[in-house]
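One chain comes next, on its own, written out as structure tokens in the form predicted alone.
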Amino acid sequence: MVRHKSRYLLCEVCVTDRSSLQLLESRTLYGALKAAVIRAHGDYGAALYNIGVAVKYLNAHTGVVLIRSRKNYYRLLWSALPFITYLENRGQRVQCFFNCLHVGGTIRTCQKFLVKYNKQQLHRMLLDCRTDAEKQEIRRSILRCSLTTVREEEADEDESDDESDEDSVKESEKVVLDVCSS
């Protein structure tokens, strides 16, 4: 059996609504990606999508999205991001953009990624706060959100090789929302 590598786009949906991303679900964006890609490549593009698209984790409370392709293709992918303007689900149209923040050959360098990029993001928080009391907060939250989390998840993974990739994307979720509680 032959394995496929893997490339990982962590992606953030820009929207102008923080409210409208609890509209957003997977197979909506899969069917927004898909679209894209035959808008931009026609064809050609749609049957590498059809192979191995997925889109593996969507936070919808902090817009990030991550979506896994094979190897050879993520830059096609890539590429048809900008195509997107838009995500239709239940009958309601969400005006959005991808900023795609990272590509990772694993889920968990995306996740490490993830922990130090909303780190950054509450340091640059801190610096728009006008009360004390939103300082105490975020600095609490900077404080909870390092990599020693990661490394135990780790050290948790290292025991058990038969997890999958879908309970890694879960214990990542416990990450993101911790560090985005604030």
The other form holds:
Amino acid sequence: MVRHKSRYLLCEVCVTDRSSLQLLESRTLYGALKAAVIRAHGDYGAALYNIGVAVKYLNAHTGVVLIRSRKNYYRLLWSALPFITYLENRGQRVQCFFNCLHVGGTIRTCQKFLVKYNKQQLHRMLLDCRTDAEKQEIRRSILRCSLTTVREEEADEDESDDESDEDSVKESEKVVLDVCSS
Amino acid sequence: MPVFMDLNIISSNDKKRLKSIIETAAHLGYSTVAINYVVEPQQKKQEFPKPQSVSDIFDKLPVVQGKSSPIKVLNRLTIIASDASHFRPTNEYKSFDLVAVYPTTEKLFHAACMTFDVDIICIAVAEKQPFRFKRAPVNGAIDRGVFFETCYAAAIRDNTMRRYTIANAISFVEICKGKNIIVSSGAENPLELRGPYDIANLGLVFSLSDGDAKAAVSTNCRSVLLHGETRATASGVVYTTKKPITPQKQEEESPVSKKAKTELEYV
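Would you generate the structure of this protein in the form predicted in complex with the partner chain, following the form predicted alone above?
Next comes the full complex, and the chain you just saw is listed first.
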């Protein structure tokens, strides 16, 4: 009985047009999730939601969300996610759906997965590029990300790994954003 | 990474919508998708819709998330049958890769499980189950290799539909013990699709076991496709080896091998 174990659900909020994602806030998300869990599992769900669940990370540009829940009850929360059809913020309703990318035991594993996933997205975007300038930009961004991982392998222990993990997540997301906005 | 399939995307005349649905499916990780043409025969002679060829919708198929191959798009026919005469295998059925039937009465359900030449039997989702499932026809269907399908799009749209879907699904799973079930979307627009792991979790809500729930989205769907192939080859033998046939070779081989027919369908 050493510590409380949690499960972190890494989800992506998918919308039809990316600009409407900007309104996303962790408080709205928390409220929407709570409503969905209550609809699906009633009072029992509401009680479990109050003790265990928190929104740990939210990226309004790419729509990536990290939700923490207790290890025993994460399935309950996960089963309520597919039923969310819209998010409401200050009277504006955004039609969306949640796509769960990864379930991890710690934030760090989810971060590692997110870095890999963002790199994959960059590769996919390369296929969709129409102009040469966009292709060049994406190729440069992919190179930047790959160089970071090479540096990670050469670096020594935990702290430098943490920093480079965070850096690489931020970099890869920044790059994804740049390409999306262009 | 296992192969995920979504075998029910309602077809519409709006190509843009179909295109966006298939792109979303590729983004979520589905390797194969089937466009469903639903037919409700009311008169004696009914015209069947002709399946659109995939090149009409897409010039270049979107690549599946996590893999490097493009998404596969198939055609499927669903017949809503309220009378035994509605289902008559004709030549038009052959142009579809998969055939499904949606029985509305108990007699039809029994006939569909035991005798009809179908790949998929749909379970009612939008209404209270009009008849009870019995073990005998269900086991007969499982022996034959026919699969039962539940759609989840109705559950996402409406609260009361959600109750019917879950109730019907659970009562069915009790009878069939979790075998031969597939879960598919029945999506009419791209916001009604859900990722494959989310659907496997929904399977847990339907009281499927862990392995069965994942199989419902991956291996069982693949079995349905293979069953559809046996219908096409008409010999009951499933060809599992596929070698790449160059166009020259195709001209030489075409009168001889039956294999070329199924491979042409996938091109």
